[in-house]
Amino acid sequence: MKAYFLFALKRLLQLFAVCFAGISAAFFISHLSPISPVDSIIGRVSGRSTYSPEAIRALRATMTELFGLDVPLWQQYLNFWGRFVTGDLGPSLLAFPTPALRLVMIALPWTFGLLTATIIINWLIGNILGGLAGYYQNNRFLKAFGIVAIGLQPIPHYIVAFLMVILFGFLWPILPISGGFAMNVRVAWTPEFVLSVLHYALLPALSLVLVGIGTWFLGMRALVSNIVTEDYVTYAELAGVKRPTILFAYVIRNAMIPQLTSLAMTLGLIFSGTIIIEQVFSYPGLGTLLVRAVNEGDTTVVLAVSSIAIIAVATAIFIIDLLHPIFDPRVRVE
């Protein structure tokens, strides 16, 4: 148990060090940008109407003090810090003066509610249907279903998503290829909004469990194809052990082990994989909102949308991490 502990301690040492390290490239990356909030903002101001030039000055002051933008940028970092510890990460260009981070808050839910679904069907079901491909080889349905996952798993996923908007938005018009929910709809935990949210995601997430599954559908039967010839396997069969329980509990169970380090090193793929689906679906999720960030020039959004990312994908692959050990006794925690 002693062990156990230092090796989470250790684990959790570097999960810090991971989130700092990456927040810290992401600030420098986006304060890197071409593109000035401040001018964005004056742009827009006196686009709509005619200003003195005194005024834009005034103006260009107070938003360069606003942002945080009239000091050298290594105080802009040590004030980011500060800032950030707190949960406030400066106002939003895009909706100018919400916060940041109130922002990503409401663009969160979206996210990790397809993020989290999709993956959990990828695995488990690309997992149990690979195993079964690898025990059973002479199956015609796995079969089937193999050849249809490796013909989607190299297409890419956004390739995917414009086929299901040209099939079900145009072709065979039956789900919605836009959107969160429907506009008639009231936001709240009710039964019709929970129906519409699930309508509208049914596109998306199919965009992305129709390539995934397959990944581990294919890595999964070439693990079991290997383990079945282990003499352990060719033991338990001459013993008169029940099929089912020598795929269950010895062939698909240390199987599981490599595809659950694969799940860890696969999570950022994943991540990158929903935000290209959400801007294609026009999904109300953190792809989008990181879109419209980086096309409008709010680096505090796009920093914020960066951060919340990097602590999610680490916090994901760090759980990981530690069921690891209480999955495989083999993997040493000292």
Given for the second form:
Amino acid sequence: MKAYFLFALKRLLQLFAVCFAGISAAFFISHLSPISPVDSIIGRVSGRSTYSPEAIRALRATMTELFGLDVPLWQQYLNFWGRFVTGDLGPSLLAFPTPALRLVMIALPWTFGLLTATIIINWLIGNILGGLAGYYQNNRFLKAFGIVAIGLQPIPHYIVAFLMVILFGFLWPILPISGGFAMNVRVAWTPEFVLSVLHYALLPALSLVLVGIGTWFLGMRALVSNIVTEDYVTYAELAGVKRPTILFAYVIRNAMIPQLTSLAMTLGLIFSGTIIIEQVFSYPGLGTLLVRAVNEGDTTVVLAVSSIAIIAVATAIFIIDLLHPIFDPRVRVE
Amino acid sequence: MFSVFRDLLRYNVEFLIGVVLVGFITIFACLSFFAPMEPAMVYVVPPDQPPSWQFWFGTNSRGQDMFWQLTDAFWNSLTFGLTVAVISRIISIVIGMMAGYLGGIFDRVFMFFADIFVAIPIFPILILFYFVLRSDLNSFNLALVMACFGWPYDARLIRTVALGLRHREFTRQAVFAGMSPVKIMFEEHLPYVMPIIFSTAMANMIWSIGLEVTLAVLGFTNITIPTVGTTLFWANNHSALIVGIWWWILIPVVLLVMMFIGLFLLAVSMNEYIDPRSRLRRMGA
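Could you drop in the structure for the form predicted in complex with the partner chain? We only have the form predicted alone so far.
Let us now look at the entire complex, which starts with that chain.
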């Protein structure tokens, strides 16, 4: 048990390091830019009508102070962390003066739900089918599935989502292609609302499954087709252990460990894919918020979404790492 | 090198298909040098013409000949992918080999950073770069940023191989013969790492071109540079699908899918070749 705590502590340190490095990077990228947010706001304001130079100067001074840009960069950085740990990420410009964090928190559950549901579907079904395909290598259905997976897996999320919109939005319009729930449904925990949410999530989820499931299927198939040549599998077969037992208890269980590591390592990538798909379907999650904030030039919301995304992904990786010992007894002992 | 290529072509149908697909797209992209007009120019041909003998891929609403426009778009996308792949390969080779061969504190520090880079979701970071640089975010800057995020996973793979090589007989021989660590790494160990570098380079190109397409479609790159992504961006911008100019969307998407499947098949088949067990099974031994 002590070994496990050490392992968890190491991972926890890593979690903090990732959050710190990622958020610092986000801060410096957004603050070292040659284009200051103050100038871009003044540009937008004065573009519509003419103001006196004094008014512009006063506005510039006010904005500089509001953004906290009147102090050196390192001071801004410290101030940023000081406010960050208290959960203050500044007001959004999209919906001034709503805090940027609140906008992010409204969007987060949508992304979280979509992401969790599709990752679980992809990982479980992809791995089980892949395991079967690696073990029963002559099965026609699994062979066909492998070819489809090879065809779909390398296509970027955006293209698949786009094709889904064309298919189910224009050619055969049976599924809703935009939004998170029907307009005439009230947001509450009623069966009607939940059904509507599920109905609207179908296409985004389907796109994510189509792109994502192949990775796990192909990875698992390759792993299992190597494991079945190991001596211990041959021995188990000769000893008359039932085939399903060999497959699930001896083969798939061993192959699960690298697949779990690989899930932790690709989570950032999967997250990126999800926010793109949200944008295509105007799903009310982080992706849509991020793109809207960029188009509106809203620095605080962009920074807030990036920071929360970094924390969320790092935490998810941390949790997956903590699950490791369940599958891999060696981690428990070492 | 040549015999490896011949073996792969002979025993691996996936590799053959991959070579054909990628070769086709590469030749198509190279045609951009014979384009009769500057591909970025607009309103040079009658707009909205469907594919015909005169305009093979039709023309779009911006008055561009889709055939020549796409040759240039694919050329730019391919060179973008190659740039990212080359730069990130260099980073991952140097870091992976050093971490694996030198070990100790090098290993721990490098892998610590690799783990951090792996965990940071790149898409928000790229959007942030666009957000501050706007149209200054040209292809090369974007390639540089993406290369900085494309190395850690592959550096880990290379490190694993280098770790195994460190304790091999010939490495000790080389050390006793007085070879410097740098020489050992790059003359003795690099050939063993080469197959991994090729297969991960293909996977890296799929990743970087895919991200570039996504960013461009959202309008988050310099949209005046013709790439596959910006082609789709302009198509969406002119509501090509609703107007019924399907060839503006369908042809780039089909070509793009061909390129991705080709690259993926190359990566998969090379990966399989690296593992001697699956190679032997494939050759029927």
